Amino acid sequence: MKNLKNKVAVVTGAGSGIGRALARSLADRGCRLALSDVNEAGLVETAEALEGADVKTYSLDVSDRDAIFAHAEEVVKDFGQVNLVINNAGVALSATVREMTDEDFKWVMDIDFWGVAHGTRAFLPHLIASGDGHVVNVSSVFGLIGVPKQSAYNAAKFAVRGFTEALRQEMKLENQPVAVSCVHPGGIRTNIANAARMGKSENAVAQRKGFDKLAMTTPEKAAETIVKGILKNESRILVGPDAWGIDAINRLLGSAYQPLVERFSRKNLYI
């Protein structure tokens, strides 16, 4: 996919943050857009900011498997085809393994992993049929390293990474016309930390302020990096200088990165 003009792009979580910025970046390149979010008000704001673009919005809860498959059929009916799917919707949870509830664990997995897996599987036949498809699944730097108080988020994002890397190999081995990319953003200045669930012992205000200080990249910059990675057919798209640094440390040190994370966490997460 060397050119995005007139391609039909599906973006989940488009009501704010990276999803909204992706919609803008794709619209600027001439994409036709199928945008979804559970936040309908935010989705309306995104669409209104894309004046002149070919945009249709959909209310969608990505934790609902049947809703995602129905959404895929609806998008194809509305646009005639699908070329690009960006499974971007996500949530966060800060809690230790001991204190997080089953409900919170399931909430994260249903959205951050199953939302991606079902979104991929629902649209994959249509991407193959287009003859020029691309799946982009958003993991995280927490899909590269384990971090205290992020076990549920780590589980989901590591799962996204493994699922996506396996899919890329399958598409190549089967000679299917679908490229596959996994995105690993570092700290992005979005609302995900403010909307995150917290464990009972967490100092929510301090945790969120701490995340804000670590967020190095704007959603707009993140979106441009992702779109450029799509056009280059990159298998792994690292977003932000912190993502590049974490990836390098992981590659160089292997599991020996953990003492570094422990020291960082003692200072910044155990507040």
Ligand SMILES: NC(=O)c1ccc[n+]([C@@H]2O[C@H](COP(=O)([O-])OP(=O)(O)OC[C@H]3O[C@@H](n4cnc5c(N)ncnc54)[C@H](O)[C@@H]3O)[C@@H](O)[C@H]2O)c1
Second form
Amino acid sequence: MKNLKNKVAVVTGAGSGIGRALARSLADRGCRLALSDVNEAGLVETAEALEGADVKTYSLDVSDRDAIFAHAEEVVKDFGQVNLVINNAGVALSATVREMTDEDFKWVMDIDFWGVAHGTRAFLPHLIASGDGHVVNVSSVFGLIGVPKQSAYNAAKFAVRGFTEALRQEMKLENQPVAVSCVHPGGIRTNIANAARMGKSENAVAQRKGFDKLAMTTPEKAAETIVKGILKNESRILVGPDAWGIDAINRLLGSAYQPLVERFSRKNLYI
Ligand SMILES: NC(=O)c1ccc[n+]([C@@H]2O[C@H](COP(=O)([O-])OP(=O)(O)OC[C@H]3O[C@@H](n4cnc5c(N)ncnc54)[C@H](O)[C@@H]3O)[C@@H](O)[C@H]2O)c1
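Having seen the form predicted on its own, could you now give me the structure of the form predicted together with this ligand?
So here's everything in the complex, that chain up top.
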């Protein structure tokens, strides 16, 4: 996809943060937008700021498989086609493996992994039918390295990466007209830490402050990087200098990155 003008783009989790900034950036490039979120108030705010653009909003919980498949049909009915799907909606949890509840673990997997998997599968036939499609799945730097207290999020984001990389190869082997990118943001200054669930023993205030200190990139800058990566058909889109650093450490050290993370976590995460 060399040009986004008049392309129909679907963005989940568009009511805040990276999703909202992506909506802005895509609208500026002439996309027609199908924006969704569970947070309807946030979604309305996003849409109101896009005055003049061709935008429709949809209330959607990405953890609901049937709702996503129904959403895909509705978007095609409303816009006639779909070219770009960005499976962006996500949540975070800070809790150790020992203390996290089954319910919290499932909550993260249902949204962060299954939301992406269902979103991809529901829209894929329509992207193929468009003749010029692109799937963009949002993982994280935590889809590249494991981090204490992030086991559920790590599990979901590593799964997104594996699923997405396999899909990219399948689309090429089958000569399908669908490009596939996996996005790995570093720390982005959004609402994700505020909306996160925390384990019982967590010092929520300190954890959230710690996140704010580490988040180096604005959502607007993140969206620009993602959109440029889409236009270049990058398989892996790294967002922010911290993401590049983590990717480099991972490549250089392999599994020997772990003592480094352990040392960093002792100071910053076990607070
Ligand atoms: N902010 C970061 O530092 C960071 C880093 C790496 C990856 N990410 C990923 O980027 C994506 C966007 O996160 P963000 O930072 O913009 O966070 P955010 O909290 O600002 O936005 C996430 C949006 O997803 C929506 N959402 C949550 N649960 C949903 C559900 N069940 N169905 C539909 N929508 C739902 C929220 O309402 C919210 O509008 C997520 O997948 C997140 O994991 C963020």
